[in-house]
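Okay, so here's just one chain, in structure tokens, the form predicted alone.
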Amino acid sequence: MDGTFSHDVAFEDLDEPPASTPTFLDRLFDQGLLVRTGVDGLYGRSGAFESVVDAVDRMISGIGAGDGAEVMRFPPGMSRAVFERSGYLKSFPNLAGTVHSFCGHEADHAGLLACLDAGEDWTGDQAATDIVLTPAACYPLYPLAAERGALPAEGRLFDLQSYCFRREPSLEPTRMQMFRMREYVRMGSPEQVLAFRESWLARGEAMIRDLRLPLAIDVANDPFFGRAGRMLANNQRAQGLKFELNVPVNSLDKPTACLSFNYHQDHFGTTWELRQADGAVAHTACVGFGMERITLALLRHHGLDLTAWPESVRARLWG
């Protein structure tokens, strides 16, 4: 894990092309792969792409077939007091999104008409919902597990999907608004959930090597906000509990985090009151999948057109 690059795949067209020529995400949309909305990382996906998606999926459920976790799908959106008790806007507002709705009546409505006819801003009458957009497919799940009670001496093992989203507008394809994020999430004890996030470095390592991908696995952090953000960046990386499965996509100077395996301690126990067996606060852990991210790797290293990828490839996918 010292963030070295392995694996036998060029890496000469990485570099971004000289602004006369196309760059990658110019060639996804040329190729029809990704569609253009007019807001920079939010982008419709073509028949194409969603089948990389699809094929990437199933690949992650085979790995952890034979776990036995329990399968849950959430919606882009959740709790809006659920979030607040989460703590993210503690560490990351800057990336938070809320839905707004409007609220007003029948002259605030006509109010709002002539804001638009006269092309001026018509978003004064809204108010925030009680709901959010989701940061992590994990963040819902904590209060429904605390719900349960104490978890069994074995703990708990679920496997999540849901589509996320962070506000940072990028011309990066791999820096997505709106994107979709699998994860397993283990709860139980110390020992229990760092035993979990051992395996999946593993077993992460094996699924990228067998898509012929190079990749780094590297100690990091959560892109914690403001002067004391910096020092929870430090500590948790000094405590070892994030590392990320890196695949050089846009260049290889900026590498992108196509995997995440992190180590909550007990933070979700405490902050849900999430006990084990014993009484003890439990612990978690989860590894994080970036569906969109591992689709563009492949399109990035194998090319465009999904036919001419390598056999291997294609078997490992679609069998």
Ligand code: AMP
Contents of the next structure:
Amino acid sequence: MDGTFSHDVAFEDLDEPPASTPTFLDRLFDQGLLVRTGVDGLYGRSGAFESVVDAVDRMISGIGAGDGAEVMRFPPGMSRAVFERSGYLKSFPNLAGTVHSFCGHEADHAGLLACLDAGEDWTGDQAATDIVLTPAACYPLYPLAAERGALPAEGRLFDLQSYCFRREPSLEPTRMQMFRMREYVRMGSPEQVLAFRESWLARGEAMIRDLRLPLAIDVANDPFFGRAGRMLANNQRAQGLKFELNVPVNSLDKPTACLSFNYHQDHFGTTWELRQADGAVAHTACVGFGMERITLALLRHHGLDLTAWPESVRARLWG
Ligand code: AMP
Ligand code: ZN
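Swap state to the form predicted in complex with the named molecule from the form predicted alone:
Zooming out: every chain and molecule, the one shown earlier first.
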């Protein structure tokens, strides 16, 4: 965890190319690996791209296979009531996506169509529904776990994957507005959840090394909003609550977080009244894998032609 790219792998120069040469994103579009939608950070994926996502997903499952995690899959939308209570809006109001729907009557409908025809704002009769877009795969889980009552003595472990939404449009292909996050989530005593995080720090590093990608693990912070947010970010760093496994993808200067290792302390335990077997508030931690980011890191370092990837990498993914 010394913050240097310690893995000795040859790869092409990652410095930004001159303006005339296509960017990494352009090359992904040109090869058809990602498909333009007209919105920055919102892309289609080709079969080849998805074959890598699927292989990485299987690889993660293989690494965690002996742990007995309970598998759960949620749709990419979650309960607005749960979202409101989770505290997300305190920390990241700018990233949240809410689902709104037409709630007017027939006359309002005519007005909507007239606005649409005139190229004017037609959204006046759209109202918030009881669904918001999931910002991280683990958000829907905590209240459901709490509903089951106190944790057993050994705690609990869940395996999640979901499309997530964050309103952060960007031309960097690694910063998408809709992307998939695979997670393992541990609930239990501080010792149990910290041991989980330690083990995944080692497993995550070994996994990315197996894929022959350069990496560095660093302490990190979430992008908390506003001035109060800066204090939260500083605290998070000072207490070592979040680590990220970074791989240079877009540039060497600003490597991309492909895996995150988060210790929430008793934040979700308190919020959702989740208890340990002895009645103490439960602690939680999660490891999150950015499925598109890992795929993009592989494409950046091993090339856009999957058949030309190093044999050891192909064997690890598809062997
Ligand atoms: P976080 O909850 O921010 O720690 O995110 C968990 C993982 O999701 C990160 O380690 C990234 O790999 C991935 N991720 C976060 N934001 C994005 C994004 N905008 N686009 C693609 N992947 C992302
Ligand atoms: Zn999580």
